[in-house]
Amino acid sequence: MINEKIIVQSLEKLQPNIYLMKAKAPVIASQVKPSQFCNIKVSDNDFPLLRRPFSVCDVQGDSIFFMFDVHGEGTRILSEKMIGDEIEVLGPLGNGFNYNKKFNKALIIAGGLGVAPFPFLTKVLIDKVEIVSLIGGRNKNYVVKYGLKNVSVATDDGSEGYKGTVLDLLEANKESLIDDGTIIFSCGPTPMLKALQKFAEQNNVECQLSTECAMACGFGICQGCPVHSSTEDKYLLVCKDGPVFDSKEIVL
């Protein structure tokens, strides 16, 4: 875990309310793994705003990327950063996806800004296994395909791709998508992850869930991001024990 001052290199608008920030962060870039995150201090004058957790979206050399949408004061400040601005960041934090095992297909399932950790995972896996990506959003303005491979889209209103949720899309195509060598890597809203957890159990497929939660400290001190263990009578912490969990490991 490093407290690094990163330098903004670019800020790109991917959709009307969704941004991609590139920043020079040589120390974090050399250590981070897919679905680990950083806690960002959005401003030197951000009291009472807390640091905000963001998945590392991608890594290029000594640069890291963050994908985010503007939904409050903190992300508004982040969306107005200029090239050359310095940002204080704590990371890499948490445990990322476990892909150091034998499998032949990575089935990526993402809802909304749950796509954020997958460009990095795709880059790591692209020469090793088949990758199929299913992504969902409220409408076409919430669909981001940056850095993904073999993408199929579902939108709630049918404005792009399949009309329905990303889980509906998965169910409609599960015969062609799931085999003995498939691992599901997923990130998105908790109701989506809960439904995917049930799908994985019913279809006997390994599934890793990158969970979303409000985090204050980001490394387990505040105890503010609990999730119940499915195997023991205790709580795990999203920031420290996760954010990635095996779907059989937690109760959502």
Ligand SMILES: Cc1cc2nc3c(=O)[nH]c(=O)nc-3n(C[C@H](O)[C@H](O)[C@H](O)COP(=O)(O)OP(=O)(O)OC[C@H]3O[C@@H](n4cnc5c(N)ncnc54)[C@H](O)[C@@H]3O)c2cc1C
Given for the second form:
Amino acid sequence: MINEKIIVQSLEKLQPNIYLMKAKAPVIASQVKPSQFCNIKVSDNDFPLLRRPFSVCDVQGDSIFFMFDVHGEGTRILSEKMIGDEIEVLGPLGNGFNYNKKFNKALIIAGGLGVAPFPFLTKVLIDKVEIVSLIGGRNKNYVVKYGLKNVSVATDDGSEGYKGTVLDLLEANKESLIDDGTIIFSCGPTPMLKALQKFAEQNNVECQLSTECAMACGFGICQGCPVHSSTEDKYLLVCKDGPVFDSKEIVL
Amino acid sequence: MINEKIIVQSLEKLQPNIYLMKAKAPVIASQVKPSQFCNIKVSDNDFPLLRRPFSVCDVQGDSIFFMFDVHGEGTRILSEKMIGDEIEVLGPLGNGFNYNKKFNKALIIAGGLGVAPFPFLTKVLIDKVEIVSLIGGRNKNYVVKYGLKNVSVATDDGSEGYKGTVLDLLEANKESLIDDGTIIFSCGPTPMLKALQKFAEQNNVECQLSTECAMACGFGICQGCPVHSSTEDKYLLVCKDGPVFDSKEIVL
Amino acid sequence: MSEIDLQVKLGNLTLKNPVLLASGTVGYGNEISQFTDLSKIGAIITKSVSLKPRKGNPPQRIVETASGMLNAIGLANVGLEVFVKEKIPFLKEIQSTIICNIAASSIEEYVECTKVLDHEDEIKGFEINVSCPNVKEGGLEFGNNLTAVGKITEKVRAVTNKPIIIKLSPNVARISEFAKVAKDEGADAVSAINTLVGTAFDIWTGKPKIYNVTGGLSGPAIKPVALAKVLEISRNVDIPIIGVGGIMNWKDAVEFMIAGATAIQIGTVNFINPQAGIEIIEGLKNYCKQKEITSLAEIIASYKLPS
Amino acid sequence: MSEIDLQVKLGNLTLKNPVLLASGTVGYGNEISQFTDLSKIGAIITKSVSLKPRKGNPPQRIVETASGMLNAIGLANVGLEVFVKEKIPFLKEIQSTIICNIAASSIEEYVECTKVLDHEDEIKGFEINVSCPNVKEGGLEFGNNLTAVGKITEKVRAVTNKPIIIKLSPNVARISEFAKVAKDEGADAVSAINTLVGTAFDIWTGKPKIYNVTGGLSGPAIKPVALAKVLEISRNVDIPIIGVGGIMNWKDAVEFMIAGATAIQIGTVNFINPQAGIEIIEGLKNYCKQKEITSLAEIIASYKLPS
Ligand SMILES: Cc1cc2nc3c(=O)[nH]c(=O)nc-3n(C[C@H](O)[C@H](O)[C@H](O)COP(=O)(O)OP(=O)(O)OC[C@H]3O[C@@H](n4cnc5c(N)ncnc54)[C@H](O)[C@@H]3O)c2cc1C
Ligand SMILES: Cc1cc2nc3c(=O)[nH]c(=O)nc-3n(C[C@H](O)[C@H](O)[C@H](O)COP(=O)(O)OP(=O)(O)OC[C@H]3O[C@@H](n4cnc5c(N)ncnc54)[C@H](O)[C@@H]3O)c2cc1C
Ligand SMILES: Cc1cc2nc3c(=O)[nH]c(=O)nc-3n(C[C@H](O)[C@H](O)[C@H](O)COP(=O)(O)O)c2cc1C
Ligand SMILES: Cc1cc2nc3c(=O)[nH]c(=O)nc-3n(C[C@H](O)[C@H](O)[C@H](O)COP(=O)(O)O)c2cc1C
Ligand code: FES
Ligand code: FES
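Given the form predicted on its own above, produce the structure of the same protein in the form predicted in complex with the ligand.
After this comes the whole thing, all chains and molecules, with the earlier chain placed first.
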């Protein structure tokens, strides 16, 4: 964990509103695991005040990647960075996906920008297990396949792939998608994760959820990011105990 | 007076920390008079909150110029503008120099960035009267002669021209500089204007001071910019009644 | 879809829309009218008027802070007489609803000003600025004192039938108690909030950045505080609230209305964007369209709190 | 030039420098120690500890605002027992001065916590957070009630000889009255300020952005208010003040010391720059060098007000 000054190497537009940033970050690149994240100081003044959390999307040698959509002020500033710009980044933060176990199929379920952590996970798992990716987006402008393998797409308006949510797509194909050795790795909006939690329980499949919530610090000192434990009457912290949780571990 | 969206046409570095911006501003360009100013919204978000006031430095056809040094956050943002950027500008504001009278010599006295309004004044007066310009700066990096005529320089450290303040330089040469038909047009830091006020009184020469002070609105609604009247027990407003005052009119 | 109804009522005063320009931030309307069409605004609240003219404080009067500004203008104003003779004629021309804000150092002065202005047809209501030092009580602020706010409301109520709005100070522990007393003594509405007390120092000279030492903090920095005060009043007292503090755009205006405000005022933003008022009115209309509601009144105090 | 003396005294507690980490913004030190050397910091103030563990509020607990943030963590903490068993051992290791912040819902609970912790050598002093609801009085805040603050100070004073710091609420009309009562009842210092009450709403759902409805506003937005509160105390009460509220860098720290603070705390900035504390200490040293003073104490309450 470090507060590293990373240097922008490229900034690519993947979709009208979705960007991929590559930046030199030797220390973070050497430590990070899939679905860990960084807390980014997007400007070099006090506006906006808080850092912004982003998953590390991919790693290549000394470089890390972030994928983001322009949302509000913070991501707008990020989208206007230029090559050579320095950015202060805290990372890697949190716990990534847990794949150091026996399984033979990684079923990736991503909604919207929830695809962000999966290029990196795909790279790490590609030679080890079968990978199937289901990704959902509002419409085709919100679909990003960068770095994924075996991708099926669902869009709310049907402008690309299956018409419906990614959960509908999963439900429709669950027989062929899930077997004994499958682990679901998922990331996306909370309503999607909630539905998936139910799906995993009903279908008795291991499911890891990469969760999101408002954060101030990103490393456990503000207690701003609680998620309720399902086993004890207490809160876990998304930034420190997560962002990845077993779907049985938390109440969303 | 208008809230005009001006478009940056060029941004030149005149000195290590001093910039000259040219921007397309047809309406303001057609209305502005020397030493009127504009109140500039430097960013397109709420940071920094207030506009920043700058003298119109020059006018060329449809274009106006601003000259500024990087001071704090606002001027830093201005210095990073790119060609084609739009900026919201209120102007022209205030009352400029009063030169619609009989005189034969304009003695310009400027301290630091106080030179800003004088390229425009020089352009307007050049064919009408003799112009002599005395400018002062901390050192040679703070001396800008852009658009001026007949310039003598004073620097605090003697790195260019006379060693001392511009007031020292004036005092030392007052016999040759001032005659019956002279009007002093001045702009600079308040201590300099104060000294000049005294000089003008002692030497009985007409003197117009372009003053500066903190401003919120720039057009008379906040009452944030008072300067004490010397004739009545009341405050005048720098933005509306000034920024140019006859040196006898105000108490600095 | 039919036209959106933006009308709101403050006591017996109907405003064509809920966007008001806050006292002290538009003078008497003349300067800002060069940049915006005041006839479209719900109402203009004049710079605080006092019985006698006030010079105001020496410079420096304002300083920028993080997402805010401090001001200590010192209630500089032309005084009642000049106001009536010179300012009201202009205000008449602009065809906006005029509410006159009154500042005073004694209860008698509040009453005297209200009495005189009650005769002026152009003045449709009064906003009583109680964030003024009470000279009789050694300079303590009226606005912090429940009894004083009650007394002022009662006495002013006795001399006018026009709507009275009490502008509350946020520098108190429970603002709803002040709203309650205002209501009980006959006020038609309250404005919340006036500025927060703040200061700033120059670290090289040790001098305060404003001559008056402390000033009033306004702007986006105070919006969360203003919203909480509006909500507190809304949950505890049944009186129309005019929300004010840090509103920069229509979204902020909606937030205040959800929190309980019947109307809103904009202050600091006028300095930065003199057309903000009109932009907010347009934004409110579009918001209603998107929400598919025909009357803005539906959103007032529509907050949904966790049970 | 000789080394700059940054030492300051709070009662009988000497701190190696005046930079403290504020309660609730560094947990119990362990996480932030990965980014910064806590042994260099003047003191760490622990997250508020209460007698029993507290789960804290449901999400959402925080939201960003203009130059600030609202939080309603709900005093989530491990409780006294776990604190003593598990957290103090780590705090011991880091070789910083530890001040324990105590939160409670009754006067007895404050006393009980202080008694237990008085035995812990690692705890060098107590900061009493009075911005908690008083359960016995139906949830009204202790911090708004002069009598309650006096009582708490008196009772806590009776059970410890270690320095007691009363952390004052800014949500009152005259904070100096609270500082006065704290002093009179034996407090060694006061901290000013805790967060301001604020809120924010989602304009599409009408729901408050934080589950608890209102939260505490911190960050640069509140700095002018915090400075004014420190100045008010400094001008009226002779007690060491720890300034807190919106400090982002050494310049802000100097501003607070000029306004009357003997020491300062940093809160929100820790989330953004975990090394801020150390950078501020360095900045203070350089400031002293530039001002050609050898002891930082010279700037405390060095404000120069217009006469
Ligand atoms: C662990 C984690 C990983 C993330 N990874 C990615 C990623 O790889 N790509 C990506 O595009 N987005 C990601 N997000 C969401 C991303 O942090 C927000 O989109 C971003 O903070 C928006 O900032 P803004 O200033 O543009 O938006 P604004 O809406 O202006 O932000 C206002 C405030 O809300 C917070 N906020 C807004 N949206 C979110 C959100 N969805 N989650 C958490 N806080 C939010 C901001 O941090 C800020 O404090 C992640 C969030 C978390 C918690
Ligand atoms: C009528 C007028 C004309 C001006 N013309 C010019 C010009 O042509 N060129 C130029 O370089 N500067 C000019 N100035 C000064 C210029 O406005 C400030 O340098 C600028 O506001 C600094 O902003 P900042 O954010 O970079 O600095 P900061 O110091 O970060 O600003 C903080 C706050 O202080 C105010 N402020 C800071 N310095 C000054 C100052 N000297 N005068 C007034 N307010 C100040 C800012 O407006 C802002 O509100 C003029 C000022 C006035 C009043
Ligand atoms: C420069 C300035 C002058 C003000 N003068 C007055 C005044 O004379 N009377 C009054 O009641 N309020 C006055 N106010 C307070 C505003 O009306 C308003 O309550 C406050 O600024 C908060 O709103 P804002 O954040 O939108 O500015 C003044 C505010 C500012 C910024
Ligand atoms: C997330 C968060 C949690 C806090 N928790 C506590 C707490 O438990 N006890 C306390 O006395 N103050 C608490 N505070 C208040 C801070 O200690 C400090 O007084 C306040 O944040 C103002 O300082 P700042 O602007 O530097 O953050 C908390 C503040 C924040 C932002
Ligand atoms: S974001 Fe601060 S504890 Fe999780
Ligand atoms: S700057 Fe607002 S009145 Fe002059």
